[in-house]
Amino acid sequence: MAFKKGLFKTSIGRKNLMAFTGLFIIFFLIIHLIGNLILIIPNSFFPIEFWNNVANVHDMYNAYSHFLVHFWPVTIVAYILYAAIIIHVIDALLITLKNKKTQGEKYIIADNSTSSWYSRNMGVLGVFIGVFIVLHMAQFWLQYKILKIEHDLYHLVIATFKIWWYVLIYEIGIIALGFHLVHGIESAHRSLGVYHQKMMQIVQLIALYFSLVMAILFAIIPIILYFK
């Protein structure tokens, strides 16, 4: 009952919580973008077919999906992600609305000079990223794996990011998840009691840098493959 308590009724244990789901999130991103970038591969990278009859970038990205699809362990990671996902976005809400109303109007009338724009608005940015991944999901994802409408992946994502009103979606959402990554991970070290002046100095430089790669590498995909 007690870790229960401080897990999810006190504002630290909902700060953890937040850093602890965030932190897992941003370890699916990275492999995410990896995978991503397959899209990408010169065809002249295939000399031969050098891998379980793959020849080119539309065979390598269609064995990695199939991979992912019926690989169990990776089935068990997907369902922990998605409940991390969910954990995310309440608890977000939860915070927020806990520190509005024990702020009340002190929340308002604050002075925000000191604080980033970024920090101000991550649940608009988070508003953004959760429609982003709505529509990420349903195209991709419910097609693909659920309503198996579409066997052929690295097709559906070819003609996918040949619409560009699909485009447009997909790089703002990457802008409002660049700018939340910086926040977010930022805020998760402090929640895990980094606090520490130059330890923070080195995170948020860090942060910065990693957000700043992140959300190019994941843009310039539907770019490249929009003017292929």
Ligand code: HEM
Contents of the next structure:
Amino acid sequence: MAFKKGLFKTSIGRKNLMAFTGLFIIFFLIIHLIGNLILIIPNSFFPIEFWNNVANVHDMYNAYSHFLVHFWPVTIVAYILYAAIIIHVIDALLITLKNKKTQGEKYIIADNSTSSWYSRNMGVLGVFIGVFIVLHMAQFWLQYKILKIEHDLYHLVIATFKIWWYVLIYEIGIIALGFHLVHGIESAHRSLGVYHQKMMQIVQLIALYFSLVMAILFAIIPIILYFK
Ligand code: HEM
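Shown: the form predicted on its own; wanted: the form predicted together with the named molecule:
Below is the whole assembly, all chains and molecules, this chain first.
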């Protein structure tokens, strides 16, 4: 099978590392989205105290964040995630630099007619996402997990999304993430050896719908909390 052949026979080069780290980050994003969707569950969903003193969204979100900090396997996965993000960014920079060099030497005229604008601007989208992540981590991760300045994560998140420009930055970051994901998923599969045209068409379709759903669900959280 072309996929297996590509995955096991090629050496793990930069593109493969990019694909593996990218797919791991996507795995984190799915879990992260599910956890943060708790924020928009209506309180009427909790008619009675149903588990371990959890009687409303506030309790449930803080129980979730407590679990994130105090359950050691999650801490290990978090360290793998930080490493994956750093490797992904460094690898992207190295690939972009190398491509620029090769293009300068070999291809004077690049054919842009068949590729999408977002696939040609993965670096720019990456910069938008990078700025968003730095801000995001400084606001939540640093204050709650590292410096432990804020002990009520629910309160911190709710207060943050009452500020309109924070919401705007999130929306821009999430739109950039959506486009980055569409091309990233396609490209990761290609790097890992999916060459069959029919298979690639299926991957492209899944990438498109998956990225759309992820982006919409992430994007509605700050908007709902702003107006709540
Ligand atoms: C509305 C959407 C989002 C909300 C409400 C949210 C909320 C949070 C909160 C409260 C934390 C700190 C606690 C924790 O570790 O989970 C956090 C951490 C983090 N978030 Fe988000 N987030 C959102 C979207 C995103 C997006 C789109 C990305 C990536 C592009 C992202 C990347 C991260 C990362 C890498 C961490 C650190 C994870 C860790 O230490 O385990 N978040 N987020």
